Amino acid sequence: MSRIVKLSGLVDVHVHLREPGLEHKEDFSTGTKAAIAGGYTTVLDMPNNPRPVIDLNTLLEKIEIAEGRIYSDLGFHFGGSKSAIQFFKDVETQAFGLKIYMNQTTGPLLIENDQELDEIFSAWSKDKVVMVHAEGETLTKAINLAKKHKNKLHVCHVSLGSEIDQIKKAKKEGMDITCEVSCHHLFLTTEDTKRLGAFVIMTPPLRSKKDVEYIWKNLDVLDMIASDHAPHTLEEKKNSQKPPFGVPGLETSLPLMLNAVNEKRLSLERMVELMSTNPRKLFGLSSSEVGEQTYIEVDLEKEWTIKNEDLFTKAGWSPFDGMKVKGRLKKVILRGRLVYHDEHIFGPFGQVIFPNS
């Protein structure tokens, strides 16, 4: 039995596509095959590339090299840095948030100085997004400078009840701040680790299930789920010393929640308005299409199993391997054009977008 349902195209706001620089990893072309195949229609990249995009001319050649060859819409963000102060002007148009990474993760953009987080809050446009990579006691820091310099603040991949509680209590007292949760954090605990090693290693790390149960219950506190994908090769994560941060989850976001749309976790509009109204809303993104021309239709009663070998980031592997689900992605239309259907991708018609066009 098929039950078949028409939902607003999905929007994942923090992925990490790995060109230029790593494309032995994932590249644009690969990236946006995978977000299409996840009911993605629109992705939004990080900036903590190998060199990272804290300069304009490195945000024009990402641009640049980007187009043509992207399936998904394609937008990106800028990186938090003193050097970068002098940029934000010129990037205004071009970029649609600024990332500031506040705790230890992949790239050289980790920033500690007191003073010069404070700069970079108080120089950065108060009409846009100022995203975080901020863990625990740093999450407090960072509210702390968005209140002072009148932000609007956005924390990237919250993990921990004590986050949660933190971001509740800011939004009680009229603070603008958002809030995302990725997949990994909302399926996969600490006791996970045993079973998949280094294919968990990532940060923020998994938590503890008192944690994951708590996000669960305060899914109102949340504002989307984003993938947070970041794909790196089975060879770097099997065989590494030290296995680099990150898993891919641009193919699986859209199918546990299906899922547990299914096992009435959450509802079926609850689930849109995390993975696409509401990203649409906070990073300006327009919404005309929406619904029209550009959507998904997934099938509510498929039930199959999700498997490496069907992927098509170039990563080619998933920590949820193997699981089954319930709820399947069947057709992907673009701005009038079938993008995919039945596991096909078709294509390349994504563009390159910019805030507010």
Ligand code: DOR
The other form holds:
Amino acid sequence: MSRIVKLSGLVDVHVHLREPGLEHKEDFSTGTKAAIAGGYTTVLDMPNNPRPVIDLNTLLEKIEIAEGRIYSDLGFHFGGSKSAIQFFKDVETQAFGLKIYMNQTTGPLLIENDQELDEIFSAWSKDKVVMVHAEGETLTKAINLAKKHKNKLHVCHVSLGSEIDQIKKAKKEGMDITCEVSCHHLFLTTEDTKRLGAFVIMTPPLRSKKDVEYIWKNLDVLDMIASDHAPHTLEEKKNSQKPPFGVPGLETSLPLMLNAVNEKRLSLERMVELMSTNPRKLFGLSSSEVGEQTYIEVDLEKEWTIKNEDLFTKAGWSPFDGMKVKGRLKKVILRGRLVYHDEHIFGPFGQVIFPNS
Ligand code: DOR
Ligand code: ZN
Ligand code: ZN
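What would the structure be for the form predicted in complex with the named molecule, rather than the form predicted on its own?
Below: every chain and molecule of the assembly, starting with the one above.
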């Protein structure tokens, strides 16, 4: 039995495609293939490359290497740092959001100095989104800075119940604030660390069952699902004293969410809001309604098993390997072209995209 439904092309506002600098983990070609295989027609790439994207030339270089090689559409975020401020005006038409790292994670972009943070929040355009990696207490600081400077604040990868409470409160007060959750924080808990070890080392880390249940209970506070696709090789994860933070997620977010829809944990309409409508709205991307030129088809009844060997990401593994799910991507249509059909990808037909274009 099958039940095929057409949905708007999915948008992932938070991926790490690693190019340039760490192409052994992922590159624009393999990363956007993984996007297409996950039902995403648009993804937005983070700036925490080894040479971080904090000046105009580095951003232009990234755009140039991506052109002609990508399978999904691809846009870029700019990195927050004191030296980046001088380029904020220049990158307004090229970069979607400003990403500020307020806690330690992969890459060199951590900022903890209050004065620097103040200057950065103050200088970024008030019409554009500030995205923060700010966990727990640090989130309070980010909210206060955004209130002070009237920024449009987007909170990346919410993982704690207390973060949900802070965001709920800020929304009630009328603040311009949105947030995302990643599937690893919705479908895994600290208990899975015993089984999965280094593979689930990430920032923010996996949280307690209580936190995860609290997020599910407060799904209405969330604006979107983002994969935080952060590929590292099997060897880096397995054979290291200090394994790098992050897990791949582009190809597993849709199956996990379709499975949750089948389990009646949320409606299909709400899933589309979280994975397409809301991310499009926040970053001003065209609405791509069903019936237009860009859409996906999923089979809600298809039962299958997520397997490492079927993945397109160069990382080649997923913490969800071996999981049985119900609901599978069937087709992806990008600007009228068939780019995915039953595990086959055609292209590259993706385009580099820019804000308000
Ligand atoms: O686990 C993570 N990995 N968290 C981040 O914030 C960055 C990411 C990466 O780039 O590997
Ligand atoms: Zn982060
Ligand atoms: Zn990230």
